[in-house]
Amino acid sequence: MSATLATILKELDPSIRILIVERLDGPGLESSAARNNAGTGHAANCELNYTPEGIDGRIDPKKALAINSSFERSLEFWSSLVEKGRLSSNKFLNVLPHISFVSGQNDVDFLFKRQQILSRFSAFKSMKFSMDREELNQWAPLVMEGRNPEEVVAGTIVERGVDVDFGSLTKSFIESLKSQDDFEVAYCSTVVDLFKIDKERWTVKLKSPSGPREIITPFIFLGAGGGALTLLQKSSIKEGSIYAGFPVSGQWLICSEKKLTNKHHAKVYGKPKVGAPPMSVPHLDTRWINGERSLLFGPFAGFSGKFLKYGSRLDLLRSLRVNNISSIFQVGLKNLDLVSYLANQLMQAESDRFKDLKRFFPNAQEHDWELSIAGQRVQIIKATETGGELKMGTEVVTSSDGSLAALLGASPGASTAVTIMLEVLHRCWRHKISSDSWMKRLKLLLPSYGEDLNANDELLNKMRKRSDALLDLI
C-alpha cells in the first residue's frame, strides 16, 4: 500500500521528497509476501462472499461491481507503469482462470442465479455457468476427480483472471522509486513515536541500526498492515480513537508436487460452511512463489496476539484502551458465529485440516501437502452509535486537516490499492489533485480516471484491451 501511494505521488510530482520506514530488512516481506496472502487478483469473479444473498433470496451485485472496477483500475495503473518502463509485466502477474465451485442443490441454485445477474453487466459478460461434469473436469480436474458421481455440482468460470505476487510487485515499485531523486527507504527501522509539533508539521521518532532519528514532515501515511492500528493510536488523532482491532492468524496447506501442480491451472473458490464468516471461504489455487508453481489450499484461521506476522504477542494487549474495550466485547456478542468459527479453528488438528482439503479435492494425499503459516490480518472494530461494529473490508482513516492517513482492515486489500490510494489523495491532497498539473499527469497515468466503468461499456472494453496488451494478459 505504501509503495503504491509513493509511486503515485512520484508520478504526480517528481520533485516530492518521500521516506518509507520499514521494520524488516527488505520490502514486501510482511503481508505482501507471496506465502502470506492468497495472491488472488480480487475482481469478484469467483469470490461468492462479494455477492451476498438477502433473506428475500435476491443477490446484490453492487459490491462485486465496485471491486471489479477497482481491480481494473489497478491493472490500468500497472499498465501505465509498464508503458513508462517503471515495471516489468512478467514479474508479478500470471494469467489464471477464476472459478467458483459448489455442491448441493441449494448452492447450485445460488450460483446459477449469481451468474445470471452478474453476466448482465459488461464486467462479467464472459462468466460461464456449467453443471456438466465433463466440462467441470476440464476446468478443475483435481476438484472433480474422485468425487461422488451422484453429487450435484456446478461451477462458473471467468478466463480473464490473474494470480498476483504482491511481494514481487512491491519490490518492483521500490526499485523503480530508488532510481529517482529524493526517495529513501529506511530498513530495520521502527517508529517509536509520532506527534504534531504545529499546525503543519509532524515529528516521527525512529529507532534504527544507526541510532535514533527524527523526521519532520507535513504528511504521514500509515500503511503498515495490521501494525497500522498501533501507529494510528500513537498519533493520538481523535478520528482514530473509535477503532480497535482483533488479530486473526492464517494458515495454508501448500503442495509443490509437479504431478499435481501441472494438472491444476485455476483459482477455485467455494462457499464457506453454514454459519462461518466470509474470511473462511475455502479455495484451491495455483500460485507462483519465487517463480515456481505450487498449489495452495485454505485459509485456516488461528489466534495470536500479534498484529503482524513478525510482530509482538503483546500487540493486542497494548492496543486496548478505555474507549475501545467495550466495542470488542460488543462485537463478540453480536458475532457469535465468528467466535465459534475461531474456536473450532483453534481446536483443529492436522487431520481436520486435511479433511477440509479432501472435501474440495477428494483424491488428495496427505504426504503431498505441508502446513505454511500465512500473514496476520487485523479485523477492524469500529465504535458506532449502536455499539461496536465489525468491519470486514478496508477502511481509510484521515485526520481532520488531512495531514495523516491510515489504512486499516484486510480483503480485498492490495487488489484495490490504486482506488484506495486515490481516496487518500482526495482526502489529504484535495487542493493538489484538483490542480491542472496533477490532473494532467493523473489522466496520463489513469486514462479512465473520473469515469464510472460500470456505466460505460465502451470505455471498460477499451481499458481492458489496453491492459491485456501491456500486461500480457491475453
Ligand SMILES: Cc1cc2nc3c(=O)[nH]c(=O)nc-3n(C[C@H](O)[C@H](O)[C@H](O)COP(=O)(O)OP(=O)(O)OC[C@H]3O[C@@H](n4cnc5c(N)ncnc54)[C@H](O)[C@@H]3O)c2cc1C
The other form holds:
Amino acid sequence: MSATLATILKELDPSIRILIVERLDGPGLESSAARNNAGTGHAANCELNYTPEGIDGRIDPKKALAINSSFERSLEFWSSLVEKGRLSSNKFLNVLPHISFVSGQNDVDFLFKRQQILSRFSAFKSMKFSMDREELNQWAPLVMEGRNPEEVVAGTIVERGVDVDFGSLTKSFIESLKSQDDFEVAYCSTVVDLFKIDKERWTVKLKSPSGPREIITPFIFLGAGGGALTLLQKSSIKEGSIYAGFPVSGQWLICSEKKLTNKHHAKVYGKPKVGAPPMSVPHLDTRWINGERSLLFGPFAGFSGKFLKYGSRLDLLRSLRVNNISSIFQVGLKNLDLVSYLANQLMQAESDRFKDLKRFFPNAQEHDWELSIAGQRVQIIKATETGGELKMGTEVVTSSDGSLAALLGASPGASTAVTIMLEVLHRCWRHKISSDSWMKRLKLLLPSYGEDLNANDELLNKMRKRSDALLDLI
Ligand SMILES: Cc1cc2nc3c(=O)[nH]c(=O)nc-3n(C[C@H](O)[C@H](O)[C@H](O)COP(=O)(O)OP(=O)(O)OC[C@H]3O[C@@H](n4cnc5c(N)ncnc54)[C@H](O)[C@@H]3O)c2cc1C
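Next up, the form predicted together with this ligand in place of the form predicted on its own?
Once more the chain from above appears, this time first in line as the rest of the complex follows.
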C-alpha cells in the first residue's frame, strides 16, 4: 500500500522526497507476501460475500460494482506503469478464471439470482451460470470428481480474472522507485514514535541498525498493515482515538503436486459458513508464486494477539485504551456468531481442516497437502454513539489538517490499493490534486480518472481493452 502511494506521488511530482521505513529486511514480506494472502485480484467476480442477500431476499449489486471498478482502476494504473517501462506484468499477474461454486438448492437459487442481477451490468456481462455437471467438470475438475451425483450443484464463471503476486508487485514498485532521485527506503528500521513538533511538521523516531534516528516531515502515511493501529495511537491524533482492532490469524493448505496443480486452473470460491468473516470464504485457487504453480485452499481463521505475522503476541493487549475497550466488548456481544465461528476454527484439528477441503475437493488426499501460516488481519472496531461497530472493510483515517493518513483494515485489500490511495490524496493533498499539473499527470496515469466506469459502458470497455493489451490479459 505504501509502495503504491509512493509510486503515485512520484509520478505526479518527481521532485517529492520520500522515505519508506520498513521494520523487516525487505519489501512486501508481511501481508503482501504472496503466501500470506490469497492473491485474488478482487473484482467481485466470484466472492459471494460482496453480494449479500437481504432478509427480503434481494441482492444489492452496489458493493460488487464498486469493487469491480476499483480493481479496473488498479489494472489501469499497472498498465500505465508497464507502458512507461516501470513494471513488468509477467512478474506479478496471471490470468485465471474466477468461479463461484455452491451446492444445495438454497445456495444454487442464490447463485442464479446473483448472476441474473450482476450480468445486467457491463462489468459482469460475461458472467455465465451453469448447473450442467459436465460443464462444471470442465471448469473445475477437482471440485467435481468424486462428488455425489445426487448433490445439486451450480457455478458461475468469469474468464477474465487474475491471480496477483502482491509481494512481487511491491518489490517491483520499490525497485522502480529506487532508480529515481529523492527516494530512500530504510529496512530493518522500526517506527517507534511520532509526534507533531509544530503546526507543519512531525518528528518520527526510528530504531535502526545504526541506532536511533529522527526524521522531520510535513506528511506521514501510516501504511503499516496490521501495525497501523499501534502507530495511529502513538500519533495521538483525535481522529484515531475511536478505533480498536481485533486480530484474525489465518492458515492455508498448500499443494505443489504437479498431477493436481496441472488439473486445476481457476480460483473457485464457495459460500462462507454462518458467522464467518469475509476473509474466511473457503476457496481453492491456482497460485503462481515466484513462477511456481501451486494450489491453495483456505483460509482457516483463528485468533492470536499479534497484529502482524512477525509481530508480538502482546499487540492486542497493548492497543487497549480506556476509550476503546468497551467497544471491543460490545462488538463481541453483538457478533456472537463470529465469536463462536472463531472459537470453532481455533479448536479445529488437522483432520477437521481436511474435512473442509474434502467438501470442496472430494478426492483430496491428506499427504498431498501441507499447512502454511497466512498473514494477520486486524479487523477494525470503531466506537459509535450506539456502541462499537465491527468494520469488515478498509478505512482511511486522516488528521483534520491533512498532515497524517493511516490505513486500517484489509478487505478487499491490496486489489483496491489505487482507489484507496486516491482517497488519501483527496483528503490530504487537496490543493495539489486539483492543480492543473497534477490533474494532467493523473489523467495520463489513470485515463478514466474522474469518471464512473459503471455509468459509462463505452469507457469501461475501452479501459478493459487497454489493460488487456498492456498487461497481457488475453
Ligand atoms: C489471509 C489473507 C488473505 C488475503 N487475501 C487477499 C486477496 O486475495 N486479495 C487482496 O487484494 N488482498 C488480500 N488480502 C489483503 C492484503 O494482503 C492486504 O490488503 C495488503 O497486503 C496490505 O498491504 P499493506 O502494505 O497495507 O500491509 P503489509 O503488506 O502488511 O505491509 C505493512 C508493512 O509495514 C511494516 N511495519 C509495520 N509496523 C511497522 C513499524 N512500526 N515500523 C516500520 N515498519 C512497520 C511491516 O513489516 C510490513 O512490511 C489478504 C490478507 C490476508 C491476511
